[in-house]
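The data below hold one chain only, encoded as structure tokens and taken in the form predicted on its own.
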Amino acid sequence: MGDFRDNFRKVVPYVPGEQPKKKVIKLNTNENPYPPSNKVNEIIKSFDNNKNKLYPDPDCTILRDSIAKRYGFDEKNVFVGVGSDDVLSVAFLSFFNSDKEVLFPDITYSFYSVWADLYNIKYRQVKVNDDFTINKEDYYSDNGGIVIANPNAPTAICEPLEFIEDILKNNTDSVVIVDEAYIDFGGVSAVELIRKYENLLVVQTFSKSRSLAGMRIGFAIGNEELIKEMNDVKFSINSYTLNQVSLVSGVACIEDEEYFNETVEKIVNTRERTKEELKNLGFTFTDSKTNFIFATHKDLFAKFIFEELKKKDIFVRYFSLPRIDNYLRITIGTDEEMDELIASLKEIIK
């Protein structure tokens, strides 16, 4: 007789950044250091709790409509899910079903390979250059789909829109997903290219620039056919994805464009100032267009710095992975948090 464990699905899961249980300076999971818009607080305070006894709208109509208007599309062009991870997971299930390999960089968001393994999708991780940039020509080969995070994580590098369009021009027979979790911090979104390329799906999130990581809201914009396919898959898994409060909070967040622009500007300014401070301490890094910096030090090993910072209750992200095991990913916090980081780094380096 066999063992029931023989039928377990064997996967290596994605490992999220550590969520410490005590009060620390938390610069390891790329959350926004500023609270959500006051409009979100107001909508939560006024929310009719009696509605929570009912299922939420399975079509998420009010949020899809709000996102569509914000980006100049129709509601039928928008899919929403429980964070961009949920959206990307559904996209993998929806579009990557051929015998051809799906292509994505070898240094990128590590959830891509997890989903591919989980869903038995063939894939190939395309090696990035030594400076972590991507060769667009590497994506000209026959494939079953392409996933590009732009800006990329953890490298923080953002490719220009022309780069993305070149990949689209050379891959009209497969779905190209552009994961734009960090686009608001310095890049140009590929959303407008959806009007030219019916195989393009752009994925974004409310977790970073919109301060709603705890609400878990992500969305995709694409042509109506792509969105319909994703909804068919979604309704085959779980009809009621976003809860009542998340739906109305997402709408309130979208409506406060002034606060959105204000907090993004704060983070960008703090990022640029922190770059100069780190440079003076002997760090080098990529030209970040995100809310984090991907840095290495000329003398000290990244793991050592990571451990010493942790002793001081400052958490950054360290990846024990080939090619990037001497880099730290440092989330941009408030000015005060970054000042404490720099002061601690000065002590460690000294």
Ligand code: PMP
Given for the second form:
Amino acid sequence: MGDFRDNFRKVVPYVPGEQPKKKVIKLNTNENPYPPSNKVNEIIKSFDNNKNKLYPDPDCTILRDSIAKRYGFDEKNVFVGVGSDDVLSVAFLSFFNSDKEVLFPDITYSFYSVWADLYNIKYRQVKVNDDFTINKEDYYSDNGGIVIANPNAPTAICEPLEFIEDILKNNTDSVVIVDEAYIDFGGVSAVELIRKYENLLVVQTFSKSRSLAGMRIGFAIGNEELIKEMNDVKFSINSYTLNQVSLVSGVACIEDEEYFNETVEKIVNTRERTKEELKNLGFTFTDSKTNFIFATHKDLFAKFIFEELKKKDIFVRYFSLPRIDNYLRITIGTDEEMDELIASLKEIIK
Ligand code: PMP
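Return the structure block for the form predicted together with the ligand; the form predicted on its own was the one displayed.
Below: every chain and molecule of the assembly, starting with the one above.
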């Protein structure tokens, strides 16, 4: 006789950063400290709730149209999902179905290995250098797919477009996913390369640069064939992914390019100022092109600083993982929040 427990899938899940119940200075999940665009507020206020009695458009047409126009593509080149986590998960399931290993860096977004395990995808985590940079040559070998977060997380390092193109030139036989969750904070997007490389899928999100983490909107841009494949998989799991309010909010958000540019610029300025302050306190860090800084201190252990900050109601992210367990990932908040962080760090360090 068996036990029903023997048939459990027993996955090891991804652990998201803490969402505290009380009010804290929250620099632990790379959210945007600024509110969503006013255009999003207006559309939500005027939303006719009666529409919610109907299912939303399963094709998410208005939002795909809007994203396609913003990035200069056709709606057939755009897939949308419930956050880029959903988009990436569908992409893994759609494209990684080979006997060969899927390759991604050993230090990167830790959800990749979780999806690969869940879907029984063979994979190899390729070691990054001691300075956390990625060797593009490591991705020239025969593979079942490639996933590169650019900028990478949690390292915050952004590679130039030539780097991504070089990986594409050397990989025409498998799908290359470039996860650009943080690209708007200073990187150059690989979307234009989609016109040249039919195996490239670029994934982005509304959660960071567009202040809509709570709305859960992510998207992918790629060759029409890739998008069709992803839709086939999506329609085999759940046809109605984005709800009515998210669809119209996403469109309103895309329409406010001015606010998007303004908030991104503020975060970049705050980031650069915070780098100077952290340097003066004895921290070193990679040259972040994201909305977070990945820092280590010359004398104090990262875990100690993390715990001391938490006592002061300042939450940053600490990963108890090989090679990065003496680093903190600090999200860029408002100037006032970063001032409080710096003041608290001064107290902890003295
Ligand atoms: N990719 C990377 C590299 C991330 O850091 C995150 C945020 N945790 C995501 C994707 C997913 O973000 P979301 O699902 O909110 O779009």
